[in-house]
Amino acid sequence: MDVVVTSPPYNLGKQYNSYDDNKSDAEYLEWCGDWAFQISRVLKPGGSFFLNFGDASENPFFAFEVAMSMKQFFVLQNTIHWIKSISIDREAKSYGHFKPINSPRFLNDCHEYVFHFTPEGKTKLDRLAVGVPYADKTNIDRWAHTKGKDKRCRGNTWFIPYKTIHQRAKQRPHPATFPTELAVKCIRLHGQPNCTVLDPFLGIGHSGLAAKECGDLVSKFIGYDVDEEYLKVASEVLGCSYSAI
């Protein structure tokens, strides 16, 4: 595999059809080690493994414990912050969606992590494939590293809001999905053409949609899920068949 992009259940008690999201921390971390080993077994030496993970305010170190459980198999090459909602004071505007926290102790949680693991920490990326234009266009000619292009590295903070939905049962029949754009950016950042992409926690197929959107960058996409109902939705969305094992 060239690229793995996935988002497993976060152990937050979500109501999945076929999966118990209420393991003890120790059980969950052991489970993570099991599937991380399988990913390490198939990932190419120059591959990228993008792991999206969010946590709860009551257990703030857990995302890092999950990341540490990968250490025996991978190097953490980048940590990306997926910003789901942002407020900009100077414009008095708010963008994106979040689930409000009704607590006098915690701030609303408006972000999740995307841990970028690689086998050796030496995987080259196409940083400008997900780059952003310069706000000050004079920088294009001022700095030699621009090479005349109006693009700079986006950095490790990505603002990607969820699309607004009106009927959850029809539009998002899954308790925990990530936006297609998040997976698109991961695949494009890896940047190698004709790559094979894997999602071992396919859900309803958003990573598959991302692979299709990336066009010639992806020659093959493989997705797995334990829930046949989710696979049915994914196959309809992606216009393909699936096999039950």
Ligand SMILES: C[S@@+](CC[C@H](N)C(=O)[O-])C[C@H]1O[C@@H](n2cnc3c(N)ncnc32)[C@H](O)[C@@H]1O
The other form holds:
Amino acid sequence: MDVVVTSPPYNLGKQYNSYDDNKSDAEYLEWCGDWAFQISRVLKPGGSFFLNFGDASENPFFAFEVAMSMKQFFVLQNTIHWIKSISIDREAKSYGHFKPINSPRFLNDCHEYVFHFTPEGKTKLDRLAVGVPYADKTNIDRWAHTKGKDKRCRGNTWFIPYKTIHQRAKQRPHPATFPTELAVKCIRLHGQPNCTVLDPFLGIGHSGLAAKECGDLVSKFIGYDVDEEYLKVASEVLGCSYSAI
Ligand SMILES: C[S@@+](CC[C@H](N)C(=O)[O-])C[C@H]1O[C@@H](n2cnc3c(N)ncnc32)[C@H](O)[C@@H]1O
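Target state, the form predicted in complex with the ligand; input state, the form predicted alone:
Let's see the whole complex now, leading with the same chain.
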């Protein structure tokens, strides 16, 4: 396997169709260790494992505990922040969507993590494949490393808003998805052609759509989910069949 891009249930008590998202923290972390081991078995030495994880404001160390449970198998090569919503004061504007938290203690939670794990911490990336143009174009000639190109590394904060939807049941029939664009960026950042891409927690198939969108970078995509309803939706949007194991 070249690339694993996935988002497991976060143990937040989400109402999944069949999966029970209410384990004790200890039980959940042990389970994470089990599937992380399976990923480590199949990931190539130069592979990338992108783990999207979001936590609850009242349990703020949990994402790090999950990341720590991966430490026995992987090196944490990058930590990416998926920004769902951002407000830019000088434009007096906000962009993107988030679920508001009504609390005198906590800020609205507008980000999640994407932990980029690799077997040895030495996986070469194509940073400019997800690069951005320079705001100050004089940088292009001033810095030799640009090689005359108007592209720079975008860094580890990725602003990717959810698409606006009006009817969840019809347009996004799943309680915890990531945008296709998040997985597209991960696959492009890994940047090798003819990759085999795996999502062990497929949901309704956004990582599969991302694999399709990445064209020649992906030669094979494999996805799993315990829920047949989600697999049905995924197979419809991806135009492929699925089998129950
Ligand atoms: C956070 S969701 C993934 C959503 C997906 N990224 C999307 O955008 O549609 C996690 C998924 O893991 C599935 N799941 C839970 N336990 C599983 C297991 N042991 N094996 C495979 N899938 C599982 C759930 O049914 C759920 O759809």
